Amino acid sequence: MTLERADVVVVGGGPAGLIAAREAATAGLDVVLVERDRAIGAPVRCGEGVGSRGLSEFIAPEGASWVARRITRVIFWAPDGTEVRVAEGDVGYILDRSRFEPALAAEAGRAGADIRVRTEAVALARQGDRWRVSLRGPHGGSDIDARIVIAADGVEALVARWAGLDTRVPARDMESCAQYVVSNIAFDPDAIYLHFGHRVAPGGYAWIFPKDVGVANVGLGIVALRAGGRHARAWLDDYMARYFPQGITTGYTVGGVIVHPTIKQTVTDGLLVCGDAAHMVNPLSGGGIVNAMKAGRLAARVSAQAIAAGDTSAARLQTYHDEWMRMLGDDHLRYYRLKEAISKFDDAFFDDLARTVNEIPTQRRTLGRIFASALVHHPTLVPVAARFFV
């Protein structure tokens, strides 16, 4: 068995890991990224929607082959189907992640990172001030001694657990998701749709994310504890039969989304956790692509500084956790409280709330005005607001 050495080993070839590898290599570090799947960007595991402002911090979307659709509108559907248009303008993009992640990987490779697919981290052991990462790849087993490991291995978060970190998720905070790629359906191709309701997707919501005119990702996420013993794909089949019976399904994916605040400890000696592995997902929306990229960039920067200082201890790396919490983690905790509070309301409440919002002229329908109007017309929201802001 061969033994290699590297400054940084990144485990996981999703957005968090790829940005971490790119930024660490750009800083002059010797970086190896391993991805257990056969290809970067496959299989696709999410709805592929991303905000334009956050994405542009990392890579230019204009004219990119990995942009499936530019989005200029957001439309909410209340449980009874009442339509609420909330945003107009430069909202975001629907990605083709089978091309997006390879584009990030190519940038990381050009920066000097060694990208290895079909290579799985199978064990982790502390050796002095380094981690020995055991790998299994197409040509057998190998080991790498790394000064720092960046764990970006997704929902499973095995690497963090091997290092002794607690990444457990309460059952109520794990959403099961199913999504179809559907053609031959009618919708506004420049808008994303978010459909809420306990009879639509208990504990979560359904979505329509355009890929082209008449083609969209149609999916939903549910909390299993509220789903009456039925899995996400069964709920999605019902949704398709009700709203898009003429649709033609050309692909599907299933997976899990963690809607829980950031884990309490994201670092230990020589190791940082980022992206889904650290629960760095917006608990209210389930969105995580840009969050993961921000975390990957921060992990790379802190790693480079620690290696330059010759100190990769947990105390030194704690800067990563503290900066993440200031940047997004504290907001995610507030969003989690809001999610928990609004889950107590029934569908009739949200149907009424949608009609209240529609009384606001569309051009004045900012989130602030929506919230203020909702508090005036629905005083039962006051405790929710208090819980959110306290």
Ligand SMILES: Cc1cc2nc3c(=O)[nH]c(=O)nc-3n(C[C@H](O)[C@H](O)[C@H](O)COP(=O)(O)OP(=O)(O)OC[C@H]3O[C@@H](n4cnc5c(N)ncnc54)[C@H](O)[C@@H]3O)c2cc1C
Given for the second form:
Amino acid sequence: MTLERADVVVVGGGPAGLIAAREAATAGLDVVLVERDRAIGAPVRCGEGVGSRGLSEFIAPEGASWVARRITRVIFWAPDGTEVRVAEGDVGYILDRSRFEPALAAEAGRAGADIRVRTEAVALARQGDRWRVSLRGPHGGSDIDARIVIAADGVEALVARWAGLDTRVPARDMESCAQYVVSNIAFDPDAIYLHFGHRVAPGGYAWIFPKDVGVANVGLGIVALRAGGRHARAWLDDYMARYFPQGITTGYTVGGVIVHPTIKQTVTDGLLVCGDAAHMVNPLSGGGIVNAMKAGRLAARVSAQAIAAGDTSAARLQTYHDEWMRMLGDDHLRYYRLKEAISKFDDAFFDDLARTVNEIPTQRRTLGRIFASALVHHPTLVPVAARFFV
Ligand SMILES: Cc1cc2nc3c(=O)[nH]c(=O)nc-3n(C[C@H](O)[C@H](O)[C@H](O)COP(=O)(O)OP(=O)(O)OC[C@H]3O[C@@H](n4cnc5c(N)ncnc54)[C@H](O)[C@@H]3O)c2cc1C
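Since the structure above is the form predicted on its own, I would like to see how the form predicted together with this ligand looks, so please show that one next.
Let us now look at the entire complex, which starts with that chain.
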């Protein structure tokens, strides 16, 4: 058994871990990133949609090989199919994550991070003011002593639990998702579609995210407790039969999305948790890629400051948690409350709301105006709005 030392061990080679590794290495730290899968970026368990502004904070998308499609429109479908166009312009991108994450890993590597694939963190033990991280890799077991561990191990997060943090997810806040890659279908290839309704995707929504003309990620997320005992794939098969019977399925994936606010404590002595592992997903949209990258960057910055100060205690690392909550965590709590409140309305309400919103001219359809108009026409929304602001 070999024993190495590093300033930072990052567990997980998703967006959170890769940005954490890139930024920590750029700050001059000695960084090892371990990823248990054989390849960074695979398998893809994602709709791959990201907003332009968030993405551009981290990497330039123009002309990149990892961009599958540029998106200029967002279209909501009400349960009865009423179409509502809500955003136009430089909306975002559909990534090819099998290329995107390798591109981030290459940047992290160039910055000096040591990226190790097919290497799994299997245990964690506190040794004085360091963590001993036990690894299982292609050549057997090894240990690394790290000043700081960044736990970016995604939805199945174990590392934070080993360190004593509570990352449990209530069953009602875990969406089960199923997604096909589908060819031979007709839709606007510059738009993403989000389709709501208790009979479409109970507790979640269905999405159509274009990868090319006639090719899209078509998926949905459901909350099992509301899904009448049927799993996500059964709901997706119904959806395909109804809306895309001519579609040719070329890929399939399943995965969980945590639609729960940030865990109460994201740091402990010498350890920070980021991305899905810390529930840093937008509870309304289920989007987590950009959030994970923002958390990874913040974790790297706070780690570098703590190591420079020679103090990696929980008290010192607490700034990570506080800054995250200010940046996005408090918003996620509001979105979570809003989601809880609107989940109580039935499909007829949303059909009606869609028609109300369609009365606002498309170019004037900002979120604020939609909200204000909805409140005027649908007084039942007032208590929901009140919950949003408390
Ligand atoms: C079906 C589906 C569709 C989605 N669509 C979108 C979307 O369109 N847009 C969006 O923004 N978000 C989407 N998401 C959410 C998004 O995928 C996540 O929020 C994002 O990947 C989180 O990044 P992360 O780095 O925290 O975790 P991950 O991307 O999950 O990365 C964690 C990594 O850690 C590795 N790992 C785990 N344990 C260990 C260990 N012990 N040792 C070493 N490595 C380990 C895993 O193999 C994994 O590679 C979707 C999710 C699903 C399931």
